[in-house]
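Taking the form predicted on its own, here's one chain by itself in structure tokens.
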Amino acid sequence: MAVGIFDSGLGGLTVWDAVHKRLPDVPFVYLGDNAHAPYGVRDADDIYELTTAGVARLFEAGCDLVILACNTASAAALRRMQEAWVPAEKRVLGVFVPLIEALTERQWGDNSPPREVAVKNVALFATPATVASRAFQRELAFRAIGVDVEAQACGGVVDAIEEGDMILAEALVRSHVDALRRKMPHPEAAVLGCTHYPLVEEVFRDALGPEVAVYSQPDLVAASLADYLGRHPDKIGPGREAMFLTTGEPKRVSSRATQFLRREIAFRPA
């Protein structure tokens, strides 16, 4: 009754922190490649390639849904792997909707024709590739009009963060947060596009300050999540056995985990 979480590296684990949390009852299967990490410098074709290699394994480990718990890989892969790739039997889910419909205040489900809402101004926060893709814009007009959204590529956070130097993540996010303001002085909200991102989550609110709406994606998921598995209980494989799998090295990934986590996680070979 497996299901995989895929991620670049270590973001993807406050996904399954929170997921862990909403359904304490399923075991998570966690892939994180850290041998290729980061992926938002990647192009798309590099991106698709290592993102499918995750989920096969993933595929293997007994899980017939994944999510993928990584902004780069849904914005840059999901969307090809689900018209090409993806096995009919599985399905494969990405982190950026459950975000829009929390922004727009819209249901699960809901397929009306896209609608003025409240907020006007977002900024987005995530990597190059990410922001490159555009994926974000593409997915809220599917949703939403008139709302203005000003990117602002982070490059270096997921890096610092990765090597665990957090005096230098906490410097580049503000200097992001300075760039963003530059081009939109006074966004309504802030969107994190990325699942490296809360960890560092209160360094943005406070550069960002407390008029502005931040929008985390974690819980977002963790309750998208419990929500489809509610409507399709099929969906949670055969696997039965959680586990913490990387393609980086295990005693190295363990050990940050650990300092993210702030709770011993033990990562395998995958």
Given for the second form:
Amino acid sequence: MAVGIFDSGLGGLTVWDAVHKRLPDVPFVYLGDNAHAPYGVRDADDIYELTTAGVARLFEAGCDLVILACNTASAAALRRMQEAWVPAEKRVLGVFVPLIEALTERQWGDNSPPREVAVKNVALFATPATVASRAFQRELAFRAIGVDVEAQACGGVVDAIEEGDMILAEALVRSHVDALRRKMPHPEAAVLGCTHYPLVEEVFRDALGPEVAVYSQPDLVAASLADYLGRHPDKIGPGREAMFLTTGEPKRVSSRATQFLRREIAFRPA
Ligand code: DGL
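Instead of the form predicted on its own shown above, give the structure for the form predicted together with D-glutamic acid, please.
After this comes the whole thing, all chains and molecules, with the earlier chain placed first.
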């Protein structure tokens, strides 16, 4: 019955938290590749190799469906994995599409041609690798026309969060919001395109001000996963045990995770 959740590190826990609340009976197996975080400064081949290794481990743990709770992996590796690597009986889904469907006011899986949407100026905050991939703009162009996207590569934020240095993370978020505003002074919407950023969502909201609608992934991904599993109940795999796995140092990762989610989380070696 297990579903896998993969991230480079701790950020995917924001997605785990939302999906676990939404689907409390599903055992989720979380894998954080903390030994290799951050992914956002790596090249696409490197991200592909690391992501396939992590997802293979989740298949081994009894998951037939894995959510890449990592925009960087979704942007840099997912398409290549789906085309040539994922076995026919397994599924790997990313976190971009639910977000873009919300932004473009679409129902899940609505594949009708792109159309004009209400929002015209969108600020995208993401890792350098996600911004360089232009995957967000590509997925958006399949669904909407006439939307101006200004992307801000938020260097350093993921490192600071992984290190637990929230003062540095906050200062970096504020400076990235300032940099974005110099390029796009009045965004109507801001997309937090990295699953680590919900951990500093209040800082983004405060720096952006109340007139900017902030789109954050965890609840959108949870709603979309619930819908997907309703339509594909066979994709809940044979694994029965919920667990947290890390390629990093379990004690250190558990203590950060417990601090972020404000509940006891115990990781074990992947
Ligand atoms: N949380 C990830 C994302 O959504 C990864 C960040 C990183 O490892 O740089 O992009």
